[in-house]
Amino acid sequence: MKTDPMSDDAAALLDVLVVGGGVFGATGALTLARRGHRVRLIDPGPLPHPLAASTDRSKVVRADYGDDPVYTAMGLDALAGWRRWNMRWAEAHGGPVYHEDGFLLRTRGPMSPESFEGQSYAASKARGLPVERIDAAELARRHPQWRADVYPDGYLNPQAGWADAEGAMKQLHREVKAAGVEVLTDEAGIALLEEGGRVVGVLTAEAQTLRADVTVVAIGSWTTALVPELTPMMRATGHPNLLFRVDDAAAWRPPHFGPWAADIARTGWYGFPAKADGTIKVARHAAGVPLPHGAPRTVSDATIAEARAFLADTLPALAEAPLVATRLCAYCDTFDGHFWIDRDPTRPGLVVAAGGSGHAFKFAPVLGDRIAAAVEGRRDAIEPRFRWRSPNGPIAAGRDAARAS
């Protein structure tokens, strides 16, 4: 090694150990391998890991981010990436992994310019995107499942949709291996190895010592178990996903019914069209519940009752539909809702790529470049709001405004 691998002018190829095979770990490992670095990826697996937030049947893909220019621009770049992935993966996947079915955003009352929906609509119009304002009469005509009297305003963004998250992760893992990454599953990192104040790898649960120039911790809601000093900055929270079954799946699929959000910044509720088996996912993007490491991933009866009450007021035909499955999705929440992609400023050799805060997966096509910038020490390429920071320092504006409190 001719240079310090964590210095700002580091140019040498590195031995990189990526701990975690979720969306941060997989995209980071793939990008680093394609840039010529020697990369190993470990995960307590199998991959995709069944408990990872990225292992899901569907995730919204959108660039609707209120008046936030950074996330909006990232979202548009990611949309282009999802389209490229579709072209590359369609045959292996048996169809697209990303479905550009649009995204319908509704408001309980007139869409005010100050609301998340109003700001997103204005920002999209300013960029020349083909968003369409839809009033109550048009909603009732085109999407009769909705209570148009309760949600009289909003808009449709046709350049958005949803991703088959688990399917996308399977394709990413396939590409990771094809790029030459050494993948070790059933291998959990339990402690960082340090020498002289520098992180030089991890100790695994199987008592293996895995050494590297740079160790990337990308284990989502488990991050603080390996980097406990981040406990004041991030925590694990649980968020309900519920699957309902309908008899007439065609009536609950595009163009009649697509991905949606119901005044999401206030209610937190959003959902997806029916899949071929007639199941519809309804979920909530809100504060969530504390999810200690190892806690059961169960959705409470109270939350289920709350979901049915919401549906009765929003999509009444779903209110009494059979509930066929539930899942508590684990967020790695940062204190300000922004991602955490940076080098540890006090311990060379350590990069953390986590803090998805419930809205990272849509950015999968552009996350790898940002993680590679941190690994390679290209400080100017790291988004300031994603850097190592403190709750006591300046808090960046522009968190995910779609998230209900």
Ligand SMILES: Cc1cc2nc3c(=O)[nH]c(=O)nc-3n(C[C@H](O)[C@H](O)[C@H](O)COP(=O)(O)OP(=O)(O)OC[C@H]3O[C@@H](n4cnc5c(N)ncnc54)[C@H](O)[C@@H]3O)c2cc1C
The other form holds:
Amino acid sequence: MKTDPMSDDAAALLDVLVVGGGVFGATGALTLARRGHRVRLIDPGPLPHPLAASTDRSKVVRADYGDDPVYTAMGLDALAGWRRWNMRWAEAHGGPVYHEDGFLLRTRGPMSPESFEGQSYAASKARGLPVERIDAAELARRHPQWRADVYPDGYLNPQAGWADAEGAMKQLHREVKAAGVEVLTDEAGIALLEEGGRVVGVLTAEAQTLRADVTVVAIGSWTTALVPELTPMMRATGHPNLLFRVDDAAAWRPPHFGPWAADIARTGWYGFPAKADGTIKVARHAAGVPLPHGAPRTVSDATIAEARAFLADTLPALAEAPLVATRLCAYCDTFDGHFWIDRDPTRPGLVVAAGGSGHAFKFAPVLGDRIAAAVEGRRDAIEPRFRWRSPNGPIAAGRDAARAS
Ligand SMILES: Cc1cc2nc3c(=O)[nH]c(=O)nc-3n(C[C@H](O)[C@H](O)[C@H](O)COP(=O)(O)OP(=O)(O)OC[C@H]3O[C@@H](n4cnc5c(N)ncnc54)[C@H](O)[C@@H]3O)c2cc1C
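Given the form predicted alone, state the structure of the form predicted in complex with this ligand.
Below is the whole assembly, all chains and molecules, this chain first.
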């Protein structure tokens, strides 16, 4: 296309190759195609890929981010985006992909102003959001599943909820194709193609060379397999998803029971309402376990025992419930917990969009613009914390304070 594709001439139309069809790759490809670029997307497939972090039955969607103004603002923009997608996709999906069932945050003991919950509550109040403080008596009245004596304080944010992640990914991929993106499944990038210090495409497992003005590597927890130079900055970690079954599904669905977090910054545990079939997901947003490429994705018995012990103290009826499935899902963990969306400053032609660090899916409606900005060289449209950086450099402020260490 252009003689110098990486010049800062944002108006230039580019030939872009997106490697990876998760939420980063799909939203990036869609936005770039809508901006007029020629876009191809490759993924080993099928799409949504069963092992992708983005392929999941449910993800929390919240703007509750402690006192972090950047994620809070992005979260509020994303909420508006999810509501738009609900209108746009209701017919094709057969209902909403985003369920604004609220988000219930509980604390063990009084909710201190310095805590993640206390800071998030204050930040929402300051923005005039209709958050509601709920004490032990009110919790017991409204949500009798909870040990109100153990979790006497916290609040409900009605402007939050959960997304049917797999459903949303299916709709996104339908839009990606409709926008004219050439989607090649059964294709995995195995090496970057470089010429004269510039990345000009990828070599695929099928021994194809796919050339492009700009190559966007958006392969999540697999990123360092294709860009090993990023190994000091990011790694794959494994995190448990546990699926229990309850008999009385209605009692575990809104308005009786919605998405929740139990002293999450200290325990890491959170969960979702039941589905009509009675299955109910519990997960943990904490340190996780190292997950080398190709390692088995099994949840250990020790983790299952930890979950049951936690539930016995939190949602006792779930602690005894049958466990119907477990899944070890992979985060692409950056050293500072912030996303990675930028051009490689040393190799023109390469953009990396990854580093979800266990909390990127909720931002799906606002990720594409940032990825397109990286491709087009509009760096000022990308928050500094997401730009190319090093663990030896200044650590960007802020983090996902909901994550237990
Ligand atoms: C257990 C768990 C729970 C989570 N809960 C939440 C939540 O509640 N809320 C929230 O906001 N976020 C949550 N997240 C985080 C969120 O899911 C991720 O940040 C996000 O989905 C990452 O998207 P991605 O596109 O980077 O990667 P992925 O979704 O993993 O997609 C990567 C894609 O790249 C493809 N690929 C891999 N290698 C190659 C290759 N060589 N060539 C071509 N394609 C390739 C894969 O097939 C895949 O389709 C959670 C994550 C996990 C693991």
